[in-house]
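Shown here is one chain on its own, the form predicted alone, set out as structure tokens.
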Amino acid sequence: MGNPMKIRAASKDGVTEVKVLMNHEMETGFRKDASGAPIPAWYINEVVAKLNGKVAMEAQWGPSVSKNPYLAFKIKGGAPGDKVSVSWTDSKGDTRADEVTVS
């Protein structure tokens, strides 16, 4: 699916910050389109973070979440060289995975 997420790690004193902006649209399932009909939902419900391949965040969301989310979170843990991946699934079954290096 589309671009890739944009995701930047820094470490400072034993803690990760992890900032991460995703591209989609998001529908509610509530809009409807220039001729009345209904836009089916169609949103990110799972988001999954990892520090070098270990599960360091997992989040659940729904239709309420807005368009492009933009996500930041901090992790105890993590070094300059080590690899941050983020993964997302949808509504309709996609999927989108992007990886970066901590600064």
Contents of the next structure:
Amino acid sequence: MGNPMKIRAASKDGVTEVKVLMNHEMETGFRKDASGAPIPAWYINEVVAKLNGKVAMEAQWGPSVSKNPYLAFKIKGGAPGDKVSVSWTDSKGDTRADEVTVS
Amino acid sequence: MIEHSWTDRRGFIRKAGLLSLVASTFTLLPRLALAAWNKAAFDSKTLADAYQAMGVDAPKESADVQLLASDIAENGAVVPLQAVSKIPNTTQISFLVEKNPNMLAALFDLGPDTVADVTARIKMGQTSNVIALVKADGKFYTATKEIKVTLGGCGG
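Please give the corresponding structure for the form predicted together with the partner chain, as opposed to the form predicted alone shown earlier.
Whole complex next, starting from this chain.
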């Protein structure tokens, strides 16, 4: 189980803006450790975001997404009290899912 | 005679085939557009290969696609990018970095109610053209911007 995400979802003028900060190393596989041995790649490669259980976005990522990835997007509709959920899967098969209420 | 079906080769193959069929049908259902992580696209080392793996045919530079980013990234490890598309029926937004070891950084499939406005942060090894690639009604459009990197983000 991965580390928790920070998610903010705010409804304004009929649009729900979602901001997500994930907690992940996003190791590229190109770096080497102090002894010169390559550090294996390890990164989030799939992200799914839902509003009230309906898929709003599906992302595919490579290792060149920054460490501790930040993601922001907007969904038409949504109102305070609605649920936004975000889940990710990384290249080792680890997953994390978090949910917030739209404010 | 004790013969467990999983140890029987033919039975195993039959069952495995059936299972994978069931699994693929199941995973296809809730998806928007793409079935699985596009390994070929993310492994591509040239823009042409990445476009081919993504099914991109003759993308057009368009003023209706905007790539919002600063001209200079002081830290290549964290380069904020925002792509906005004003083209109707935009269903997909991708970020590609021409001089990274692999061009494709991130791809976003958007639901019907999702605004074509996505922000993310990516790594850049060196100064490079960055491309926001947008798919709308099956056609591809781009916005390109050179971002200067003063400190690379892929070093070690």
